[in-house]
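Let's start with one chain on its own, the form predicted alone, as structure tokens.
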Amino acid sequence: MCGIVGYLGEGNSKEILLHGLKELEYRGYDSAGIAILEGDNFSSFKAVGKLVNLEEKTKDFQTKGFSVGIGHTRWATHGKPTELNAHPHLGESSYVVHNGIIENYAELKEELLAEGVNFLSQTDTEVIVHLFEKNLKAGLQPFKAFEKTVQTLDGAYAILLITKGEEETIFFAKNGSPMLVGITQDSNEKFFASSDTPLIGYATEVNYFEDGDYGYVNKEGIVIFNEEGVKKEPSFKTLSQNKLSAQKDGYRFFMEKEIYEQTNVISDTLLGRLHDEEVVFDELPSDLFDGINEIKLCACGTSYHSALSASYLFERYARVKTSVEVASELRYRDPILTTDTLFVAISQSGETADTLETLKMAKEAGLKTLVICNVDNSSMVRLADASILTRAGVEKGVASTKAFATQVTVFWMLSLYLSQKKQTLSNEELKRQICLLREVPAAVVVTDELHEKMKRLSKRYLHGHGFFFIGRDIFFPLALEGALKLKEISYLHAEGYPSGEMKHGPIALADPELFTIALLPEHMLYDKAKSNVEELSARDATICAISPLPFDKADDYIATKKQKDYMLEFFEMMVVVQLLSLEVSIRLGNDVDMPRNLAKSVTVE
């Protein structure tokens, strides 16, 4: 969701900015642009579509000395994807890039229009640069003009601004959208970005800005003020330089690579947390669950499906009441939030706007808060009382795979951790569950035989009027996730349902052009689920059964291994539905990693 980069120094500004934008492609975008101030001369380039279009426009441009530059990949929120709406946005002598949404932009724009300001774009961002220049014309020094501009804005933003008259300065502000600044110890260079990845190979240390931070950088250093206007010192952390996990390593798509990586990242998720007879989370305060009578899980998209899966595990193993909330709904309700509830927010990036806002609500209501996240130092991790990192590594595919796998793994462990505290499982059963967890990495290994079968099978599922993914118990959230994966990257209509809901309406759609992907685990309500699938088969729906047990009513059968427990079946079937979605999408000729209209990190609502 929209990416920001910035650079100050004597290096090749254009190449550094373009490299940073390339590293942010996975977030999703429909246009891109850069602006560079060298001395008192601005150079600006914008292009709609892929970054190759911007690279073509800038191929003959080079900087020759010290310069400051800003860049942006835009995912349209206000105004269509056009060059005029692409960032950076220009005033009379300044350029700005911005992630987020300025909620009061309409009234600000109306005031500026009444004062004779001309707007070129349909975006909310353009008001920022015009407000800044209005404050300059009122006699304020550039930084004071920027400070007053930021104080006028309502909403979420990460902002970089450069202006003539301050040719060696980049102004910045952060509230609700991620942004960090990087430095090296042996130069005066400064690097800005929305996430760590663009800075790897350039910066050695980074400072993660907090909400309300604003200030400026120049050759001499970094000046930061908090939301009260009090100057604060940057807090630098060492930036990892390992980019290997962000490369495709010979796979066709990042999503394919990430499906194969699940065996390794789940091993990393388990590391140090499984002992012979107990589950250990050293990162959690020992009193986190004291006085807790309910767990409320809150998330969006794939993370919501992992939360639904967790609700079965918490209630079954830890015997604690658990509810699951869609973050975009909860934040606008008037929910009952009681202090005997542990509020758990789940997000791959830790920056998901709706989920972040619900976390703030829970904090304000006095609830204990826990975040399940893949990104250390993300906004949610810094805000919550406690956090558990999923250790999934960089996930570039927009359609999440290994993030889901590691989230469910964490929740399984956490349900056992809580069962230890509540003594709801016998020692024998707890040890059995720990042994099962150790087998998960093997259960998600992608064999050549399985992948070849999915490649062949995919050609039979390229048409029809839709898909039903069905399952019972914890396999219902997996059915939802399977349907989401397929619709995200293939653009085919797919729905997830509890198997028992077929005769309550959906079965009306059954015919040969309805494809039913049936999850039939041996160790979880097999006979019940099989009966539900037979009802669809009797109405002539096309059935693809995923099960360790042969099913004679199936048109297609994907045999899974005989496992000891339904949770191992869950993880194996997870891989099957991921591969099916991947191969259908590839056959349809789609860009698997960057599906249309979607973004990796949804940092606006």
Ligand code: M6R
Given for the second form:
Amino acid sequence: MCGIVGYLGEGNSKEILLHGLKELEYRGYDSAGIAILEGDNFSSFKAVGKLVNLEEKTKDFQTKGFSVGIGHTRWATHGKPTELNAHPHLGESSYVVHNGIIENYAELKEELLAEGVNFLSQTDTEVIVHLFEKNLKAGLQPFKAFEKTVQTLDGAYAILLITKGEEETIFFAKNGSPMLVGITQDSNEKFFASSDTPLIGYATEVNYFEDGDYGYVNKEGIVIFNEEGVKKEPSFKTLSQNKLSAQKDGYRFFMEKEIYEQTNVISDTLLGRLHDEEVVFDELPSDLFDGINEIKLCACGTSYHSALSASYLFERYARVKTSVEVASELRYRDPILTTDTLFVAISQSGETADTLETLKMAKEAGLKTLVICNVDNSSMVRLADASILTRAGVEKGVASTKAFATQVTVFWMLSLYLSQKKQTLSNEELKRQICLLREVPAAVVVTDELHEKMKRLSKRYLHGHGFFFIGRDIFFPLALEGALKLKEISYLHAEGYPSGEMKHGPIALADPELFTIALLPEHMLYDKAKSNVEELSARDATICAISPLPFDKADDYIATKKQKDYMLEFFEMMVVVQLLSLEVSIRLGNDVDMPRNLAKSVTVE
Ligand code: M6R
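Form predicted alone done; form predicted together with the ligand now:
Let us now look at the entire complex, which starts with that chain.
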């Protein structure tokens, strides 16, 4: 979802900006561009499609000395993915890049058009650069013109702007969309980006801008004002330089690597949190659950599915009333939010716009808030009263895998942590659950045998008129997640359903071209789920059963290990559905890591 980079210094601006954009590719984009100001000379390049197209266009361009530059990967919101709509956008003598949405752009554009300003694109962004130049023409100094522009904008934005007349300056503003600036101790260089990764290897310390921050950088330093216009000092943190986990390590795709990594990252998630007879979250304030009678979980996409899984665990083990909300729905339905409810936002990125807004809503309503997140220092982590980091490491594949696995692991632990407080489980059962949790890393190991089986099996599932993933209890959210994975990367139609619901309508679709992926765990309602699958089999649907118990009505059977508990079966089956989607997608020749129309981090609503 749109990425921003910026650079000021003597270095090779073009390479630094292109490198940064490459690191932001995972966010999803459909066009890209850069603009560089060297002396009073502007050079700007834009290209539709992948970054190689932009690299090709810039191959003969080099800077020679000091320059300022900005770059952008665009995920189309207002206007089609064309070169004209790609950023940076030009005024008469300034360029701007922007991530987010300017909500009042239509009124602003109308006013500017009436004043004779010529617009080249259909974007909301272009108003920024024209407003800035209008303020300049009215006689304001460049920074004052920029400040006034920012004060006129409504909506979410991370903005970088460069202009002739201030050739050694980059202006910035941040509100609702992520942005940070990086520095090194031994140069005057400044680096901007939407997330940490583009700055690794360049900057050693970073400042994360807060909502309402705006200002400028030049050779001398960084000047930041808060939303009240009060000057503030940057707050620098050391930037971790570990890029190892951000590389493919010989796997064909990041998603494949991330599926294999699950065993290690789940071990990290458990680390220090499991004692012999107790689950411990040192990061949680001890009074977080005081006065709490209900938990409301809120998220989007895969994180929503992990939240649904959590609701089964919280109610079963901690006996606490739990509701689950899709963030984009909660935002606008005027919900009843009471202060005896703990609001829990779940997000891999910590930047998803809809989830972030619900977190703000909950805070405004006076609720205690907790965030389950994979990215430290992300907007949600900084906003919530408390946070638990999932420790999945950088997840690059757009289709989330290890983030889901670690979220469910955290939720399982959290349900036990709560059960300790509420004394809803016996000591014996608590100890048993802790032992089971220790077995999760082993349950998600991808064996050669399993992966080979999934590779072979995938060729039988490339056609048909759709997939139903079905399961009962907590295997229903897993069915939803299995279906989401398949549709995201294979572009085949897939739905997740509770097994028992099929006969209430969807069974009408049953025929040999309807593929049912049936989750049949031994330790959770096996007989009931099995009869639901038999009903489908009797109507000639093609059945692929995933179960430790052989099932003679299945056309295909994927044998999982005999496990002690349904949660270990859950994690093992999770790997199976992830591998199925991966192999189907590879056979179809799709871009597994960057599927069409999708963005890794959805920072617009
Ligand atoms: O970063 P978040 O967890 O907040 O992202 C939420 C969804 O956008 C995300 O899970 C999306 O559904 C993924 N593509 C799933 O694979």
